[in-house]
Structures are given as C-alpha cells and as structure tokens.
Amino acid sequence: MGSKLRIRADELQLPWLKAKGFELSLGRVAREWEEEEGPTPMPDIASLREWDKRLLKRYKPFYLPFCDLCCLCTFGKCDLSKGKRGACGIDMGGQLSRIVLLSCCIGASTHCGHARHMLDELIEKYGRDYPLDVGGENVYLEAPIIRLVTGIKPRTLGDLEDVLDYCETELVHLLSCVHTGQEGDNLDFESKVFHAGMIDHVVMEVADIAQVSAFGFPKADPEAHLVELGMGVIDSSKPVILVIGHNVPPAIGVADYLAKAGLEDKVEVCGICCTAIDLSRYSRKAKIVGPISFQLRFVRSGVADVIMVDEQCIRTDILQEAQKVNAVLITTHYKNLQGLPDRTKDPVDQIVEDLVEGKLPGAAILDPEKAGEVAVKVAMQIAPKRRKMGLIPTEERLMEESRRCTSCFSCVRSCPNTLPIPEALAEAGRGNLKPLSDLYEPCVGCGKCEQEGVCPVGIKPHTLIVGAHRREIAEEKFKMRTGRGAIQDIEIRRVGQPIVMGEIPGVVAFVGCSNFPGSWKEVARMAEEFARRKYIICTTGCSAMAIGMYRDENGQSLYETYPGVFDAGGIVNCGSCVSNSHIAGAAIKIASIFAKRRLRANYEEIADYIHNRVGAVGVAWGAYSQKASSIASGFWRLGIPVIVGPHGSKYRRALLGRKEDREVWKVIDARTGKEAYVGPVPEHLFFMAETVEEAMVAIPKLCMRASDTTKGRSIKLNHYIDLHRRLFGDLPDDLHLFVRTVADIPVTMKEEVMAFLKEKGWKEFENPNPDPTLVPRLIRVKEG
C-alpha cells in the first residue's frame, strides 16, 4: 500500500484555471515494500473482533457502577439497576462499557487532533517531502505501530497524512457507536474500546515521529541530556515565561526568538506537563517545573511573569489564576482560547503594548512564532513592575489563618486523597508547621479544598500547605533525562531473546498523570526497586518527572544513577505522552526484529506473540484523564496488562482473570495443535492496586508469560516470592498456579516452596513449555 499523491498550491494560475488554496489528491501511489502485506491493513471496527473476544474470554469485564441511571437521551432518565433495561433496551453492562468507549474516544481524539494540528503545521513549514528520521541508522524500523496497523511504511511527513485520514475515519465511526439505538452488547462495546486504544497508539506515534524528525529532538539516544527539574531550579531574578500543555510549537517559538535575539541568558523559560518535556528535548536551556499537579502551586507562587498555554491538561480557570498574580496569559491554540481576543493578525508591538499596560489580561495568538516573540517582549517589560507578586503567605500570616479553622472537615470531604487538613492546621496554629508541610507531597494540587463554599470561614488550605513547605520548595532541585524517543533496533536485538526467555524478568512502564494517591515518590520507589532487580524501566510524561523528583541514598536522581539504555536495569524516559507509542513500539519490535514475525498489517499475530511471550506491564499510578484510558486500552489489545492506582477505580471497570478457572488459561501448542494449560499468565489485563505494596507484588506476577523457559520462570518467581515475603511476610497463596515444573522453583527457595506445593496438592503441568498461541491459524503442524 502506498500513500496518496497530494498537490497543494496557495495560488494556481493556468491558461484555463485560476485558483486559490488549490489541492489535488490522486488516489494512491504504489510503493515497493519488501514485506508482504498481512491480513488486516487499516482494520475497521470489526476486523480484529475475534482477537478481542479471545482476550475478553480470559479477562471478563468487571463493572463498578456508581450511578444506576442512564441520562444520555430524553427517553430517560432510565433506571438500569437490578437487571432493568432502559427505554432503548440497553442494560447496565452495555451502558458502562458504552461510557468507557466514550471516554476512550475522547482520549484518542485528543491525541489525534494534536497529531493533525502538529502535522499540518510541520508540513506548512517544511513541506510534505520532509523525511522522517527518528534514529538514523540505529532505527530502521521507524514506525512499528503505523506499519503494523495500517500497512503503510511512512518515509515523509506527507505519508503521515494518510495514516491520520484512516484514524480520523475510525474515530468518527467509533463515536457514532455510542449513539442511542446502536450497539447493545457489552463485549462488542469492549472490542470497540480496544479499537479506540489501538487507534490512539497510531496517532501518538504519528505526533512523536513527526516532531522528533522536524524539530531535531534526541533520536533514540540513550544518552539524551539531563534537564534541571523542580520549582527550586527556576531563577526568579529573571523574567520568567511558563509554558503549559502538550503542543510544543509555541514554546519552541519562545526558544527560537530568545536565541535569535541573543536573550537566552536573560529570560527564564520553564514548563509544566508534556510541553515542558518536549521543550527540553528541543532546548538545553529549558527547565521543567514539575508534573500537572504543580500547576496551581507554581502559578500562585507568582514567579511566572507570562503564562503561555497550548492544549490539554491545562486548568480551565488558568486565566483567573493568572489574574490573581497579575501575570499575562497567552493562549496559542484554538482549542483553548479562554475568552481572550484573537490578536494573531495584529502587529507584535501593539499586542505587547496592550498587555504590558494592562489593557488586556491576555491574548490569543495562534501563530507560534509571533506568540513566542510577544511572550518574550512582554515578560521582559512587565517583570520589573510585577516584582513576582504571589499568593503564598508568610509564616506569620499562615499561622494566623490556621487558627481560624473550625475543624468542620469540609475540606477533607472535598479532598481526593482525604488529607488530614484540620489536624495539620491545628498544629500550624500552635506554631508547628511540619504536619501541614508534610501534606505537600500527597496533595494532588486540584484546589478543590479552596472552592467557594467549601470552607465556611474562607481558609485556603492548598495555599497554606504550599506556604508551610516554602523552605523545602526552594531546595526542589533535581535532574531528569529528557525524552530519548524510540528504542534502537540494536537494543531490541540485544534484549529480545532474554525478554522472551524470561531471563530479563520484564519491562515495566511507569506512565500517566500525577493523580497519585500518596507522594509522587511512590512512583520513584517502584521504579528504583525494579531497576535494581534488572527489569527494564520505561517512563513518559508526568510519571517521568515524578521519578526525577527523588534522590537515592547517594543524593542523585534515578536518571543519574541508572543508564538510559533499553536493557536490564535501565531507566528509559521516552518523552511526553505521545512518546508512549515508543513503549508499545518496543514490544512490537521484539516480535518483528527478534522473532522475525511479519509486521506489515499483521496485528493479530503480533499481539498474540506479545501477549504470550513479552513480559511487559504498564503502571499508571496517577491515571487521571480520558487519554489515560485510551492509552491503556491500546496496550490491552496488544495483550499487555495495566495496573492503576486507587483513583483508577473511578474508571468504573476492570478486566480481571479468574485464576482458578483452568479452561480459560489454555493455549494452543502451535507445534502440535493440542491445548495446553499454562496457568494464569498474565493474570489480569486491567487491575487496580490499593497500595504501593500490592502493585509491587503484582508487577512481577503480571510479567510471567506462557513461553517462559524454566530459567526465566525461576527468575520471575524469585522476584514474586521475594517481594511478597518482604512486603506481606509470607509466600503468595497462589504460588502453585505459576510453578509448572520443579525446575521452575528458585534453587534457594526450593525446600520451602516444595513444602508449600505439597500442601496445595500441586502436580507438574502436563506440557510446561508449549509454543503458545491463542490463534488457531498459527498452528504450524496438526497431528493426525
């Protein structure tokens, strides 16, 4: 399959035609590709339904309704409790899976819209023929997800347009499925959820390989540079520009203008969330404040003179928050205009004058380069006037405010983490600020405790918590490795066999938002634990920042202690949210490069390989947005399990395996065509852990696979048993389900484990090492 031939001209004048904005599309241009096309190029909603059903047979959806009503149409409200159906006929299972699909469509559409916006801008600037390059000679297989799903082998920015055309079509069809009077079966809704997730991974890959290629980000570089991280690294003596969001071109506009004007050392540029990571991939001068949860606290510190926002993960009250500290807000994306006037076509000097003189609280500037120039000029002129006006109180004022608390606990009821705010305020009122300061790390920075009507006497708990932590904030000075992008082919060749054999015990991806149930350091603790155990650690986005904001026993961040290579014991920061595609891409590459499975448009076979052989698990400890659900569902379709933290239960659904049901844990031995029981590996596809300890024990268990060699299974069992015993004090009660043969048992634990197995009446598996598959057409030889 090739790409469409597109010709576009701003003005076209021929003897017989005059046209503006001319565009011509000429079908598809066939291109040679050495690999034969697989069975599912550009799959539609139903193409991979049978594969989805195989997974859903193992991992049945478990729903957690918090509302018995459907309110989506004017037939209702319809009560769906106790087996009742709505006026359209839908039941509770269908309704809840329908809502999950809606959430995933929102998430995937958000990434797709981001990719389209980014690609259009890059094509306008660099042209359709601009070559894709994500790693030079180190990355021959440069777009594994796109190749796998669409069958397209993209070489240029223009080739990515066809990919997005396909994805946009699929998302429209998926969204139409949630309309009243469409799908009624919950498992078919779940299959569509998987489809949305797969599309999400495709569009994330489009966005990242486009920006890596065009902006010159690190290209699959394990030694990508270290970036300063934390509120304490921001030099507030300079004019400060804060960038927030996910679409980096406007922030690059700031960096480019500073370089062009020779002002790089005169103005501080810092960021929050994924724009910050992507800006740091572009400019070594950029600094990262922290994850999304730092947004409110840093804005209220008053350090930023200009706040520039683009799209996604931005507080919708950012204009009001900016006005509280007299900072100027510049919006740069039509998705987030904040009610500000569009000044895109006005002269730069006029916009600057209006903003500096306070005639406007901010402006929408939809030209990234102009927005960058305006931001710099405004920051330099207003910084001396603002004098870093902030809202964080002095210690004396803080103690005075704390004494007004009536201990009504209204703030506690509004807090997602149920923090003990009244007790901490009582201590602060007596002059002891430590309990209040200790709430800083588990506070997710949502500000719900300060909303109107929560506190009857008007106390602002979040602001007081930040104030109590003022001295520690000044010492928030860390380093993280910026996003490296893709995984090199040579790295895959090096680790492919040890991963599939189980000798590298697993790949653990810590991804997602910062809606953590406790301190952000919990993510870092988990990453450090498994890096020490020689798992491969991957990370992106806010979780990558959380891992950086932790010092080990030597006073260094984990990025300074552990290498950035995709190998045992490495901690690999791939980049921003859209860089999650490189984690899925690495699993796909193992099947393609190491196992030499056909990649092109061959989704089912590759997913079957990954599910049965690649010990990988995702951990989204602070899962928060609709994007998190679509990212997770993309991993599910590849058969990769995902663990979320306690707040993940608010997604209202899990995909849980029934480990005692032997029938669902049978695979087909591709060598013989016979069924073989392999145990519950991996046990769940979507699982919520209530505590860090529960997650840490689940990780090694969910990395077990049907293809593990005895040596590999022994290594994985060693980690599972060791962690369970250390954290819970005894052997796992389901250990007998994962020991296939005596040779699987770790030597140092053999006597103890054998005694346990005897109590359970354990017997060796009849076929402990099948060539596992769930797909009958992949049977190579049938007996008889």
Contents of the next structure:
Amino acid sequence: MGSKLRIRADELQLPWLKAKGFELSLGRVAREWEEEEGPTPMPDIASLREWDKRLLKRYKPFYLPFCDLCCLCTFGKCDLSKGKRGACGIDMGGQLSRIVLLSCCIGASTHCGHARHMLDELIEKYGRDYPLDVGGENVYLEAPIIRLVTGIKPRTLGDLEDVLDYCETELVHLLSCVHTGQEGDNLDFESKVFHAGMIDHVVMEVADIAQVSAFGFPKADPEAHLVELGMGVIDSSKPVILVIGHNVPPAIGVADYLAKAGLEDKVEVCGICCTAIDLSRYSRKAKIVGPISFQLRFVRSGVADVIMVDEQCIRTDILQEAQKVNAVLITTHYKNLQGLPDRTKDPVDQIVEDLVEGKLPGAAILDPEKAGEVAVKVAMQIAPKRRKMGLIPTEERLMEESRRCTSCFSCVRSCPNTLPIPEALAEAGRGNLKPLSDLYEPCVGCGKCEQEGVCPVGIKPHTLIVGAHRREIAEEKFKMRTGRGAIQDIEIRRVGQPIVMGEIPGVVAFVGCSNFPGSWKEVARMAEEFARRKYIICTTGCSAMAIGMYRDENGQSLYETYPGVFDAGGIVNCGSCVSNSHIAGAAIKIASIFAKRRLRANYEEIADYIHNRVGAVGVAWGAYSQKASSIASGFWRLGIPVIVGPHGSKYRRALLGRKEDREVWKVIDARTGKEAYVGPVPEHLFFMAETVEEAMVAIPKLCMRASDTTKGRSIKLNHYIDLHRRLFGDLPDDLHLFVRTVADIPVTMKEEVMAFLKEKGWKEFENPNPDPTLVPRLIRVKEG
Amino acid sequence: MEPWQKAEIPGPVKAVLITRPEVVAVLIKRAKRPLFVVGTEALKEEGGKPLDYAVRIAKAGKVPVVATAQMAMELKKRGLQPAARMAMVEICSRLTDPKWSLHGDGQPHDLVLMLGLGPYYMEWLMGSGLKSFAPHLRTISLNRFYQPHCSWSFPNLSAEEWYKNLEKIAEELEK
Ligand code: SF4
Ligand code: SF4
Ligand code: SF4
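Okay, that's the form predicted alone, but what's the structure of the form predicted together with its partner chain?
To see the whole picture, the full complex is given below, headed by that same chain.
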C-alpha cells in the first residue's frame, strides 16, 4: 500500500492547457514497509462484521428510547412503542441503533472534518513532504491506528491525505445507512456503529500526529510542562483573549503574533476546552480557564475582551453572550460563522477599526494568522476603554434577587442535575450564601434555568450561583500537565508484560466532556484512587482539566503529585479530544511491540488480543457530545469497555454482558483449539453507572481479562473486593465467577473468600489459563 | 399530567395515574412474581425516609428487592436483605428477557416496582426500555414525580403527599 501521487497547482499554464486550482491524482505509488500486510487493509463497512458479531454475541444492546416515536422522515411520525414498526418497517431496536449510528457518524465526521481542515492548512504551509515526528527515536511506531486499520505507514503530512481519503469515503457510506429504507437489522447497525468508531480513531490520530509534528507540541514527553489552570489564574488587568473550541491554528495565530510583536507579557491568552489544551501544548504562556462547562460563567464574568472561537462544543449563542458583556467575537471557521460578515480578505487595520469602534459585534476571519493579529490588536485597543463589567452580581444584589423567588420549581424542572435552587435561594435571601455557592460544582453551566420563560419572575439562577461563589472562584488556581501526545515505545516495552499478566491491574482512561452528574472533583477523586492503587491513569480533554482542578491532601494538583509517565501510578495527560487516539494507540502498541503481533491491516487479531489481554477501561463520566459517542465506539470495536455517568444513559443504548450466561464467556484456547470457560471478563462493553461509587467498583472489575496470570488476577481481585467492601459494604456476590483457581484469591482474604466460594458451590475452572482468542483462525494447533 | 423534567415528552403510551394508593397494594398482592428495584435517590430526601417506606412495602408485600449501586448496604442497615445487587442497566436489561427471573426458573417477573431510581432521566430511560422491550411486564414507579414510561405512576407530588401515599400503600400491605 502506498500513497497517491498528487500534483496540485493554483494556476497551471502549459502551451496546451491553462487551468486554475489544478489537481492531478495518479493512483497509488507503491510504498512498502517491512511488515507483511494483514487481511483487512482499509476495511469497508462489512469487512469486520464477523468480529463485531462476536463482540455483540457477548454484549447485547439494551435500548433506551427517549420517547415512543420516530420522526425522521415525512412518512412519520411513527409510533414504535410495544413492538410496533414504522411505515418504513423499522422497529424500535433498529431505530435506536440507527440513532446511535447517527451520533457516531456526527462525531467521527466532526473529527474527520477537523483533521482534514488542519491537514490542508499544514500542507499549504509546510508542504506534503513535511515529515511526521511524533516522538523522535522514542516513538518508532508513530501511527498505530493508521497502520492497523489502513495498512499505510505514514511518513509525511501528504501520506495522511490518503488516510483521510479512505475515512471520508467510509463516513459517507456509513451516514447513508441511516437513510430511511436502508439497514433494518439492529445488530448490523451496531456493527456499523463500531465501524464509525474505528474510523473516528483513525482520523483523531491523523489530526493529532499532524499537529504534534508541525506545531512542535510535546513529543511523547512524560515530563511535558505544567500549565496554569482555573478562573483564578487569569490576569484581568491585562487585555484578555479567550479562545474556545477544538481546532487550534487560529489560537496559534494569536500566540505567534504576540511573539512576533513582542507583546507576550502584555496580553493574557486563555482558553476553554480542547483548543486551550492544544494551545498550551504550543505556548507555555497560555492559560486554561477550565472545561466546557465553564464557558457561560467565564464569558459572563466579562474578563475576556476578545472571544475567538473555532469549532465544536462552542455555545451557539456565543455572539449574544459576548454582546452582553461588550466583548468582541471573532469566528475563524466556516463551520461556525455565527452570522458574522466574512472579513478574511479585508486589511487588518480596517477590520480592527470596525471592531474597536463597535461598528460590528464581531467578524469572521478565516485566515488563522490574520485572525490572530486582529484579535491581539482589538484586545489591546478595547481593553482600556471597555469596562470589564461582567454580569455576575454583588452579594447584596444577589440576596435581593433571591428574595423574589416564589419556589415554583420551574428552574429545577429545567435543570439537568435537578439542583435544589429554590431552597438555596431561600437561604441566600436570609443572608446565608453557602447552599447557593455549593451548587457551583454540580452546576454544568448549561444555562437552561435562565432561558426565556423558565422563571416567572425573571430570576437568573445560574448567574446567582456563580455570584455566590465569587470568592472561591478567585482562588481557582491549579496546575495541569499539558498534553504529552503519544506513549513511547519504550514505555510500552516496560509495561506490556505486567499489563497483560495483570500485575499492573489496569489502564483507566478518564476522558470526555464535563456533563458531570455532580462535582467535577468526582473525576479527580477517581483518578487519585486508582493512581494510588498503581493503575495507569490516562486522560484527555475536559476530564484532564477536571483532574487538574482539585487539590490532594498535600495541597497539590494530581499532576504535581503523580508522574506523567505511562507506568503504574502515573497520570498521563495525552492532550485534547483527538489525543484519545494515543490511548487506543497504546493498547494497540502493547499487542504489536510487546506481543509482536502483526500490526499492519490486521484489525481483528489485534482487537482480539486487546479484548482478551489488555486490562483497559474508559471512563467518560461527563460525556455529552456525539464525538464522545464515536470515541467510545472506537474503544468498543477494540473490545475495550467504557463506563459513562448517568447522563450517558441518554446515548440510549448500553452494551451489556450477562455474567451468569456461561456459554458466552467461553474463549478458544489457541494452543489446543478447545473451548475454555473464562468467566465474564470483561463483563460489559458500555455501562452506565448511577453513582460514582458504582463506577469505582466497576472499574477494577472491567479491568479483568482472560489472560491474567494467577498473580495478576489476585491483584485485580484484591482491588475489586476492597472497593466493593468499602463502597458497597460487603463482598461481591459474583466472586465465584472471577476466581478461577485457589491461587487467584488474594492471600489476605483467603479465608473469607473460600467460605463464600464454598457457599456458592464453586469449582476450580477446568482450564484457568488458556491462550484466549475469540477468532477460530487464530488457533495454532487444530483439534485432533 | 406533565412529566417532571420539562423537556421530556413520552409519546402516545403513558402511565396510568395512581390516584388511590390502595390500588398499588392490590396490584402487588395480585402479582404472581413481583420485583422491587430500589435506587440511590431513595436516600436523598429526609435522611432516607423514602427508603424506609421501600423496606416496609417490600417486607409487607413479600417482594424481593434488587438494590442498585451502594443501596444493598443501606437496605441491610434497615433490616432488609436484598435478593440481589445489580446496576440499574443490569437489572432492567435482564427484565427484557421473558425467560429471566431472579429465581432462575425461566418464568418472568410480571410486576416491577421502582423507587429511588434516579436521576429522573435515568428512571425515564429505564422505564421506556422496559415499556418497549419487556411487553410481558408491568411497571409501577413509586417515585415522587410523574413517570409516564411506567405502567402506573404518581402524578408530580409534594413531599408530604408522596409520603402519605407511600404510607397508605405500606399500611394496606401490612394489614
Ligand atoms: S424513518 Fe421510518 S419510522 Fe421513522 S418516521 Fe420515517 S417511516 Fe416512520
Ligand atoms: S446552569 Fe446549572 S443550575 Fe442552571 S439548569 Fe444548568 S446545571 Fe442547572
Ligand atoms: S423558576 Fe424562579 S421563582 Fe421559580 S423556583 Fe426557580 S428561581 Fe424561584
């Protein structure tokens, strides 16, 4: 497999041809690498269906419709309740799996569009031959997902174009499956969901390795620098530029211009969400405000003079919000223009003048460098004139406001976390701000309680909550390790064996957005608990920030207390959303580097290896976006389970194993070709926990794998039993399914566990340590 | 009757309102294989008063209890040994299987009571999952707020009215 020869020219003039925007593609140039190609280079939608079906046999979908109806086409609405089918013939299971596919297509397309947009810009700037460099000598295996899925070994930015060509084709096919009158079988939809997730991981890898290479982000560096994090770290005495979104080039435009003009110390640049993380990977001066749930509260604080947005997870009313505090909005991406005039082609000074004089509330500038220059110039000019007057009320005002509450509960009924607003307002009215201030952490900042017509007397609960928390906000000063990027090959060599044997009890990835059911600190507490227990903790995006916004008993952030190395007890921030690819990549690298399984275009075998041997679990405690669903889906196809918080039930489908069903927990022993019962490991593929306690007990359980040695299993059981006892008050009632031999039982618990096992009539497993696989073709010695 | 959370719309099939709590007691008595799922929201009000009612109802109605999350511990503190501990999705997905029951005899449950399943949206989704995929089953939400995806539900109630209703059900079963 190689790459296309592609010739591009803006203008081509030959004696016989004159063309503008000329592009010529001449098929693929053979570009081999030493590894032999596996069976599925660039798999199409159906190529890995058999593997998907194997997983879906273990993990059955449980569908959770929001309502009884489908309203996707004009045949409808159709009532699908109680076994009815729609006019097109689809039933509720088909419809719900279709919705999950739609969500994953949205997520994967968003990352794919992001990757394409960034790659185009990088190629324009640096050329197609610009070499990829993810971690120098430390990362020989630079693109594990791309190699695994496509069979391409990318060496340059240009090679990544071929990868995206493939992904875009797949995504178009996948989306078309959602059309009325296409797929009808829910399990085939689910297989397509997995395909979308796999593609998502490929495109995330493209985006991140391209930006790591071209922008000089930390390259697989466990000691990537610490960044200042929190609303309290922003110096509002300077002009402040706030960047929001996921596609970092315009924010880099700001940083570059500041450096060029020698203004780095004169202007404060801070960010929210993944652009903030990526900017901090580029510039040590950049600061991070917080996760996406901090958007409304920080914009309304009025601190930012200029708000610059790129794409994804930006409030779609950002222009109105910016106008409320007299901040200027700059949009930088055609996906998100916010109704603003496109001023890309105008001279900088003219745009600046129009914005400073208030002739326009904002402008779309689709050239990242120009956008950066305009943002700086506008911020410098308006900051002195602009009263940094936010919308957050003084204590006196908010007490007065609170007294107007009639306790009608309308705001509570709009609040996703059902926060006890009227009770807190009643206390605030009496001068006790504490209950209101306490709502700050579990408030996800959605602003639903303030929407038109919610409060009959016009109270703004979210704003009052932020006001009541004003003093603590000033103290929100934390440190976060910036995104390190990939995992080094040598780290994989060091941990591969202990992970596969179970002696490192698991890799726990805290990822996803900030739609938490309670305080964001729950994520930090989980990370701390498992880091202490010597699991490897990985993180990205808003969850990486949530982990940072917490102080441990020494008053330090977890990034200061725990090392950033991919090893037992490390807390590894890989970076932004697209850096999730490095977490999946690490699992793949264990199969390739440690176990020496063939990687190239060999998806099924590698996924089978990971599913049976690599004790990894994803925890997306506050997942809200469609991207989060496609990211999860990419983990599912690799056989890695994902736990979400209660809001994750709104994805409308779980993938659950039935632990008591012995038949589905059989693997094939590749050494003999015989079936072996291994117990429910891992028990689920997509699981919604009701509480953080439930998640914390599920994590060690979902890290158990068929390949655990007795020592490894006993370590894993130790954590499972210990947490179960501490949080649920007793021994797990399913221990007999996870103890394979007496040697699996943790020594200090032997008596108690043996007594329990006896009660259950437990017997040692017949073949407790098979060489596990779900794929018959991987049997090395055929039966007989 | 409107659902408690404003943005929720259930569709054409909606719960019958429980206007007389005695009816719930009768349904429990008549059920051949009832089951009670108790979740963590039952702890959140008035030091777990709703949970105390769950215990009384389960004991008097002889209904086996499945405790979600950390609720087994709380039930035991109140003198009730739950029949099983499972996550909400684990128990509800099993209930969609017409051959599954806690007793393991291939006969499905016919009535499921729910109390404390929450947050509200999670109960909403579990209720709808059962409505669509467990047609052999009838469900009663004993939560404070209207849950249209169940077969029966209280309307949105004040805490006092809610407790009055739960008291009545417990009393009827204790008779
Ligand atoms: S897609 Fe099918 S079920 Fe949905 S509205 Fe159209 S006909 Fe009805
Ligand atoms: S902004 Fe906060 S308080 Fe208001 S509805 Fe959203 S989560 Fe609830
Ligand atoms: S909607 Fe307004 S009046 Fe009603 S409880 Fe909320 S704040 Fe009070």
